[in-house]
Structure formats: structure tokens, C-alpha cells
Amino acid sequence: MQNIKKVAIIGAGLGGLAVAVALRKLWCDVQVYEKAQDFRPVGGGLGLLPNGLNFLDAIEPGIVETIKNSGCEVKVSVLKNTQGETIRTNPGSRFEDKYGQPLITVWWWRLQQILASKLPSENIHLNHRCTGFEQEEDHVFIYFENGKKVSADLLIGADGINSVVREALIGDGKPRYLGSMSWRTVIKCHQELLNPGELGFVKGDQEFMYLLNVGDGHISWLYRKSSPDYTLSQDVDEVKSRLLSQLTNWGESLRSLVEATPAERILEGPICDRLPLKSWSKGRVTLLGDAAHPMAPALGQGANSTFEDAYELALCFSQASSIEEALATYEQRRIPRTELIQNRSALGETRYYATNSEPLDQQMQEQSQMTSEEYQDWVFNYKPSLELIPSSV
């Protein structure tokens, strides 16, 4: 498209960087603006599933192998009790056997670094907190807290669940709390709970913990607990002591993971989502990833569906003759799919704490007219329709 010269992306998370890589195959001038002052080693572990890997590979061929070498290809999933004892093991190879891609667990920060390395450093602008934007007929102005103002032909809000771009564009208020609190981190320590290539799940009473190998001897633990309302701790020391008090009856092998974690490395927060939108674009502005369709993490589709967004948005622009046509097609391709995933993810979050999950399973099936197996096939078998046209940049 000749009328698109400059694209501004707000947010240098996984979605913002992925769409920047994708769009650079079509245009030279893609600029990413991030509020953080530096790329610190933050975030927890996440699982990359077949659909997400399919689209990452379409955006940047060969990147999946890089991610495998930086994370962990899951060979076995292990169910444990709160004493750290193994109850059951299941082969993790079912993903590759059935869908052609494995399950990979990786540190969020390391994946961010891999994606950032695919862009020129001068195209990523740190310490740029977006405060709003104004649209005119042929461009959009973006404003930042540091006083800077930039002009672009297209603005993409990839700034997460509390998106400034979404609030200015849609104005739908705060996210919806889903009744679950979360604590998570990544640490490097000696532990005997997980062998290499394993993913662990610990089921407690109205609480659970995921244990993820994320490469290079690092382990990510993610603890969640049912809570009717949420209050955040006053400081990092309270975060850690609050969490340890909730794990009083857990086994030493599990408690020691939390005890070995520096208090300032533990991320505390509520599990939230938003209700699906019928439209997330206006004029020269659109949304992507958690800014467009934030979802509960229960089904592991937050990042994976975001990589679908990044590819589809770039493809729509490569095929359209106008911004309006490209964004309309982008919404047509993405909103029905992400709405279904958002709704099932919210029910899936509730299912973690349900004493009888059968009514929830029935709701999930009625909602989408798909059984759990049919839904998984629908999600994981999703593949890019065409290759992105490579650019000369």
C-alpha cells in the first residue's frame, strides 16, 4: 500500500514486536514505542502452542527453532499433589504428533529479546509512555508523557489489557476481575521437582501452581488462588510473606521454590479479562493482542492468539487497497475467532476452582457447539493461509 509510509506501534511486548517484524516485510518505517525504560528480565513463563508457533514461523521463518533452543520442548506433563508427590504423568508429544508443532515453554522476557533482535534497535523507542492520540484525515498524531509528539499513517495499540490506545478509542473502562489472584516469577535454582523436558501442575484446594522449565536451568512457578475480591500487597516483602502464608500446608520442595525467590522478583496481580468487542478499529487506529481481546490464561491462548493477530494484520495490509479495507478485513478474520476463545477462556478459569466441572463443560460446549476435543482441534490446527511477501529491508 503506497499510502502507508509510517506505522507507529504502542507497546514492545510480544504482540507489538511480532507485528513490527511482520509489517517490516511490507514497509521500511515501522516504529515501536514502549513505556518501560529498559528491557529488564521480567515476566513469567508461558506456553507456546501449535497455532501460535505456526504464525510465528510464518512471520519470521526459522524463529521457532531459535525459541526451542532458548526454552523447553515439553516431553512430559506431570500432575503433583501439594506435597510435591507425582500423581500422574502424561506424554507431552501429543501436540507434535497431532498438530505438527510441539508445546514449548519459554521465559516471556527471553521471547521478547528474540523478537526484538529481529528489528533494528533504532526502531524501538524506550521510555515513551503514550498519553493519547488525535486523528486527522491523512495521519494520526501520537502524544507521549515525555513531551514527544509523532505523526504516523497507522497507529496500532499493542499496549496490553490496560491499553491507553483502547481507552482513547473505545473507552470501556477497567478490566473485569475473574475471581483469581496470581503470583509468578522465573528463577534459577537447584530443584528436584521437575526433570528437563517436564511441565508440572500442582492441584490444591481452590489453588494451584504451574511449574515450567523455561530453558538454561531456569524454572517458572505460577501460583493462583481463588479470591472473591482482590487487594494488592503494600510492598514486595508483603507479597512474599502473604504468599508463603498461603502455602503453609504445602510440602517443603514446593515452599522452597518461593522461599528461594527474591521478593522483588515476584509479580502479584489479579486475573482479569474484558468482554469481547464487535469492533476494535476506527479510522487509522486499531488494536492487537491483549489490547483488543484480553483473555483469562486458563487455555493458554493470550500470546498464541496475539501472534495470529500480528500475521493477519500484516496480510490484510498486503492485500488491501486502503486502510479502511485492510482494517475491516482484519476485524472480520479475527473478532469471531477471538470472541469464542475469550469466552471459553473465562469459563476455563472458573473450571480450575469448580467442585463439579460438568456444568461448565456443558456451557463451553453449548457456547461454541464444540466438544473440548473439537475445540482444541479448531484452535491448534489454525494455520496461515499465505506467506507474507518479504521486503528488501
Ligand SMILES: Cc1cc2nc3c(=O)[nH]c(=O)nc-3n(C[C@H](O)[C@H](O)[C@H](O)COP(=O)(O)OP(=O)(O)OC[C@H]3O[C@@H](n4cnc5c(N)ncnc54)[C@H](O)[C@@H]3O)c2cc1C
The other form holds:
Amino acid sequence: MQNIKKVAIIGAGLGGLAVAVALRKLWCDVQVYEKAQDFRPVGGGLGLLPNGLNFLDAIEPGIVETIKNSGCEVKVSVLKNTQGETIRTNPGSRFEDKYGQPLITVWWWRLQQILASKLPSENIHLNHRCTGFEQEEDHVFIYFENGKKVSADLLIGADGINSVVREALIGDGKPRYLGSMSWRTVIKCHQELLNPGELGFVKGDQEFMYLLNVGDGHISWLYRKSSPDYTLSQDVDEVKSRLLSQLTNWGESLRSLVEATPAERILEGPICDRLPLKSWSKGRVTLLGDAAHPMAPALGQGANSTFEDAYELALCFSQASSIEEALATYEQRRIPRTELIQNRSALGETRYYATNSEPLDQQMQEQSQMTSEEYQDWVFNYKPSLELIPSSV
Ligand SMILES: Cc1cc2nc3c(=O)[nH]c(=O)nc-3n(C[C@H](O)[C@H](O)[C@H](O)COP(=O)(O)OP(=O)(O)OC[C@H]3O[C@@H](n4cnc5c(N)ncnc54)[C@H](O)[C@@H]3O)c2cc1C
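What I would like now is the form predicted together with this ligand, since the data block earlier showed the form predicted alone; can you produce it?
Below, the chain from earlier opens the complete complex, with every other chain and molecule after it.
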């Protein structure tokens, strides 16, 4: 597209970096602006599913191999009780057999590093907190807290669930609290709870924990508990003591995992989403990832569907003759799919804590006209339609 030379992306999270890598393939000048001062080893573990992996590979061929080497290919999932005893094991290879891609668990920070390494470092501007933008006929000005102002032909808000770009564009206020709190981290530890290639799920009463191998001897634990109260702790020590007070009846092996975690490494947060939107764009500005469709993590599709966005947005720009046409096609291709995933994820979140899950299963089925198995096939079988850059170029 002749009229898109410079693209500004707000947010160097997974979505912002993935779309930057994809758009650079179209020879655009892509600049990414991130509020963080540096890329620190933060974040929890994450499950990458067949659809997300298909789209990552279409954006950057070969990247899935690098991610596999950095994270863990799940071979077995293990259900445990809160004493750490195994109740059941299931083969994890069904993903690979059925959908052609495995389930990979990886550290959010490592994935961020892998994506960032595909961009020239001078195109990523840390310490740039976006405060707003102004659109004019043929460009958009973007403003930052550090006093800088840049202009671009296109602005992409990939700034997460509390997106400043979304607030300026749509103005739909705060996210919706879904009734549970989350605590998570990644730590290096020697423990016997989880063998290599295993993913653990610990089911308690109105609470649960995921245990993920995220590679190189690191484990990610993610604990969630139903709670009407979503106030955050005052400081890191309170975060840890609040969490340990919830685990008093849990077995030593699981408690010691939390006890061994430095307080400052534990991320505490409410589980939130937003209601689906009918439009994500105005003029030269659009949204992507959690800024566009934040969803409950129940079905593990937040990042996976974000990689779909990144590829589709670049593909729309490679095929359209105007910004309006590209963004209209992007919305047509993305909104119906992500709306369904958002709605189903919200119900899935409630299901974790329900004493009787049958009515919720029925609601999910009615909502999307799909059984659980049909839904999985629909989500995981989704594949890129074309190569971003045909191999002849
Ligand atoms: C408990 C939990 C577990 C999850 N597990 C999974 C999982 O297993 N699988 C999965 O697919 N998804 C999972 N997710 C969701 C996933 O993490 C997100 O969907 C995904 O990270 C979205 O990426 P993003 O780039 O859109 O947003 P983010 O990752 O939130 O990145 C936004 C970036 O923008 C930056 N930023 C924000 N505001 C500004 C500003 N004003 N100016 C400049 N920069 C700014 C932020 O610092 C950040 O770097 C989980 C989420 C939670 C809460």
C-alpha cells in the first residue's frame, strides 16, 4: 500500500511485537512504543495452542521451533488434589495428533524476547508511555508522557486490557471483573511435583492452580481463587502472605513452591474481560489483542487469538488499496471470531467454580451452537489462508 509508510504500535507485549514482525514483511517502517523502561524477566507461563502456533509460524517461519526449544512440549497433563497427589493423567499428544501442532508451555518473557529479537532494536522505543493521539486527514500524531510526539500513517493500539488507545477511541471505561483473583509467577526450582513434559492442574474448592514447565528448569505456577473482593495488596509482602493464608490446608509440596518464590516475583491481579465491540477502528487507528478483545483466560486463547490478529491485520494491508478497506476487512475477519471466543471464555471462567457445570455447558453450547468438541475443532483448526509474503518475492 502506497499510502502506509510509517506504522506506530503502542505496546511491546506479545501482540505489538507480533504485528510489528508481520508488518515489516510488507516493507513498512514500523516503530513500537512501550511504557516499560526495560524488558525484565516478568510475567507468568502461557499455553500456546495449535491455532496460535499456526499463525506465529505464518508471521515468522521457523519461530515455532525456537519456541519449542525455549519452552516445553506438553506430553501429559496431570490432575492433582491439593495435597499434591496425582488423581489422573491424560495424554497431551492429542493436540499434535488431531491438529498438527502440540501444546507448548512457555514463559511470557521468553516469548517476548524471541519476538523482539526479530526486530531491529532501534525500532523498539522503551520508556514511551502513550498518553493519547490526534488524527488529521493524512496522518495521526501520537503523544507520550516523556514529552515526545511522533506522527504516523497508521496507529495500532496493542496496549493491553487497560488500553489508552481504546479509551481514546471507544471510551468504554474499566474492564469487567469476573469474580476471581489470580497470582502467578515463574521460578527456577528443583521439585518433584512435575516431571519434564507434564502440565499439572490442582483442583481445590473454589480455587485451583496450574503448574507449567516453561523450560530450562523453570516452573510457572498460576493460582486462582473465587473472590468477591478484588482489592490489590498494599505491597509485595502482603501479596505473598495473603496467598499463603489461602493455602493453609494445601500439602507441603505445593505450599513450599509458593514459599520458595520471592515475594516481588508474584503477580497479583483480578481476572477481567470486556464486552465485545462492534468496531475496533476509526480513521487511521485500530486495536489488536487484549486492547481489542480482552478475554478471561479460561480457554487459553488471549495470546493465541492475538497472533491471529497480527497476521490477519498484515494480510489485510497487503491486499487492500486504502486504509479504510484494510481496516474494514480486518474487522470483518476478526470481530465475529473473537466475539465468540470472548463470550465462551467468560462462561468457561464461571465453570471453574461451579458446583454443577451442566447448565453452563448447555449455555456455552447454545451461545455458539457448538458442542465442546466442535468448538475445539473450530478454534484449533483455524489456519492462515495465504503466505504473508509469497515465496517468489
Ligand atoms: C492469569 C492469566 C493467564 C493467561 N494465560 C494465557 C494462556 O495460557 N494462553 C493465552 O493465549 N493467553 C493467556 N493469557 C492472556 C494473554 O496473556 C494476553 O491475552 C496476551 O498477553 C495479550 O497480549 P497483548 O500484547 O494484547 O497485551 P499485553 O500482553 O498486555 O501487552 C501490552 C503491552 O503494552 C504496554 N503498554 C500498556 N499501556 C501502554 C501505554 N500507555 N504506552 C505504551 N505501552 C503501554 C504494556 O507494558 C505491555 O507491554 C492469560 C492472562 C492471564 C491474566
